[in-house]
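Here you get one chain, nothing else, as structure tokens; it is the form predicted alone.
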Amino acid sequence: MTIRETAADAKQDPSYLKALTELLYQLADDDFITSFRGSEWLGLAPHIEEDVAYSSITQNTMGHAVLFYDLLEELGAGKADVLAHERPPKERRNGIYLEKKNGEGSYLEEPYYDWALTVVRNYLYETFKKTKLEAVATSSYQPLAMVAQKVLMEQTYHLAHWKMWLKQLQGSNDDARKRIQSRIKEAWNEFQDVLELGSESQSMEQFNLITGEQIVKERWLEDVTATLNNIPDAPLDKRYGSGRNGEHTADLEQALGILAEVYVSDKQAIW
């Protein structure tokens, strides 16, 4: 395996750079949109301790997105702030399921958010994120491998948090179990593209940037099967297409519009 230790090394091979850039966009965009949906729960979580815990997880997740955008900036993709706030939906590489609204209404006008969706989504995503980070922790691109190893030290606690919520609600009353199971069934019909690596999948594997897509999917499935009480009979699907190929729903446009409000008001501001 040929190791690339710096951005300059990676830029020597255009094919390698293309595959690496695509992988970094997936990692950054997944965390970026997940942390935004988490931020919408600020002040609305089921109890105050959860409000503090979820806020902390969301901040960490946004911090992870920044690490990946910084790697893209080092590779010449553009400034991290621009990559986060100014790219249109068709250039985003996050899984479509991750951009789904938390529920009806909006944060400022009567939010009717669904905690079952949040628990299921975060559990499935954090399990996937752990699997994907482990798959790039020995990446041929050393800066990415180092970031993955660092993020894994925090991410373990995020996964433990959502796994606890899921287990408790699965073991709660009939209403809780039905709500969770309904959201699991919904996720099974939409989560498939999150598990995919998109058009550069073969190159990512060929250049040893990440272990294969099928391996990541099998490890994720093994983990969630051990935790979920009832796995849907239907195969995993991607109902709304593939976010890895730039396909998205109106929910992403809504999220990006809110996310960029302050940034657009003064792009020269230093935070």
Contents of the next structure:
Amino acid sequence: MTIRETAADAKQDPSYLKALTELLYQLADDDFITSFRGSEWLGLAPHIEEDVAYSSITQNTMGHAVLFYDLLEELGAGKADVLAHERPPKERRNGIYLEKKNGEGSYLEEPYYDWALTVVRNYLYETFKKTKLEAVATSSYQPLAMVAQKVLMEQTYHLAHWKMWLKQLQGSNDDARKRIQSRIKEAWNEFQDVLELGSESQSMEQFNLITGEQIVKERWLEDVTATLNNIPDAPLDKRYGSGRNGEHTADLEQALGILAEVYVSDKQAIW
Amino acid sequence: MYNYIEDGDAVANTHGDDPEKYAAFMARIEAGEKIETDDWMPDEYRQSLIKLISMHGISEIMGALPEKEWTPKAPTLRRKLGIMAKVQDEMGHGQLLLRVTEDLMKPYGKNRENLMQDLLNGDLKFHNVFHMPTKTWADAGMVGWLVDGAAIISQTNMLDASYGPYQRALQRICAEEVFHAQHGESIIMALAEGTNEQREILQESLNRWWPSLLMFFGPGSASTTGSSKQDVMMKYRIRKSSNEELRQAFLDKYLPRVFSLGLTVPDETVHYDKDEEKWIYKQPDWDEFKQIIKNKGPRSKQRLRLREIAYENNRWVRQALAPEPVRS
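Having seen the form predicted alone, the form predicted together with the partner chain:
Following is the full complex, with the preceding chain placed first.
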């Protein structure tokens, strides 16, 4: 396997650069939107201790997004802040399931957010993030491998947190079990999109940027099957399309509108 | 934290306490000893601490809400990380202080649930500044720079408080608040050195926050608002300085900085009187202050509504985690 140690090395081969860039956008955009949905929950969690923990996870997750955007900046994709704040939805590569609103209302007024969705989504996502990061921890692109190893150290605790929530709720009363199960069923119709690597999938594997889509999916399924009480019978699906190819819903537009509100008020200003 | 407590004078009652125990207690705190959770303490001391610390704790939690309005909107990735770290700290302070309060309330058979109920029914007040609206990104800077700057002044005044658990919590809280003030200062500096529009939103923000900042430390004396707890707090060595002394310290520290940035405050009378050795300023409207902390401020209802929805909406989660007997 050809190791590429620097951004300059990676830029030598346009097809390598294309696959690498695509992979980095997925990693960055997934964390960026996940962190945003988390920040909407501040002050609304089931108890104060959870507010402390969740806001810490949310901040770490934004930190991970920044690491990936910084790698893109080094590769000449543009300034990290521009990549985070200016790209229109069709250029975003996050999974569609991750952009789904937390519930009814807005984070400022009448937020009727659903904790069951949040627990299920974060558990499924963090399990996936772990398998995907492990699959890039030996990446041929050294700077990415290093970042993945670093992120995995923090991310272990995030996964442990959501796994604990999931186990507690699915192991408690009927009401909680039903709420969790209904969100799992919903996720099953949508999560296939998150698991995919998109149009550059084959190149990513061929260049040893990641160990491969099928392996990531199998490992994810194995972990999830061991934790969830009931796995839906239906096969995994992606009912709203493929975020990896730039397909998105109005929920992403809502999120980006808030995330970029001050930034776009004056793009040239120093904030 | 300022020490205006609405019915503050009503808790003053040492008659039920054993005079010998009371004298021994006073001797301990006057010798600089720290009182611990399980030590004997006068009822007035316990009740004053519960009021002070529960209000401090809940204000940290309610105080995260105005900043939350700007957390995802922070204009760069670094600013997003900064403000996310800050609101997380505030929640942490709230949690720490509620734990201290819970231990003090135990003898009365009360717990966290009671505190949350008291907040929602209006018995537990939160700090006047957190009833105010935010309008621009400059407010996120102002909260960090001057609101947290004011908090540092009032909280460092209690770093040697006689109640050990509070005194220890404050060491950590004050250390973190210094970072918050630097975070705020950094946002303010960028705006002050920025475009005309950035300077405008900064000045407009300061104009709006000015009366709230003066109110922050509470009225100068009980005669202003009919009630003040500062004398009891000083008698029990919880704090050292009066409300007015703290306000003067704040003006001393921050007005020169405000002016050096080319900013003004909305008070033409403001000046330092060398003979009196103090800042002269126009009093804020203390009647308005009383209304604000009675949850009749501009954003009181909306912010409480967020906690109310969270409380109702997550009821199923609390029941799932710790099933309680059903009461009709």
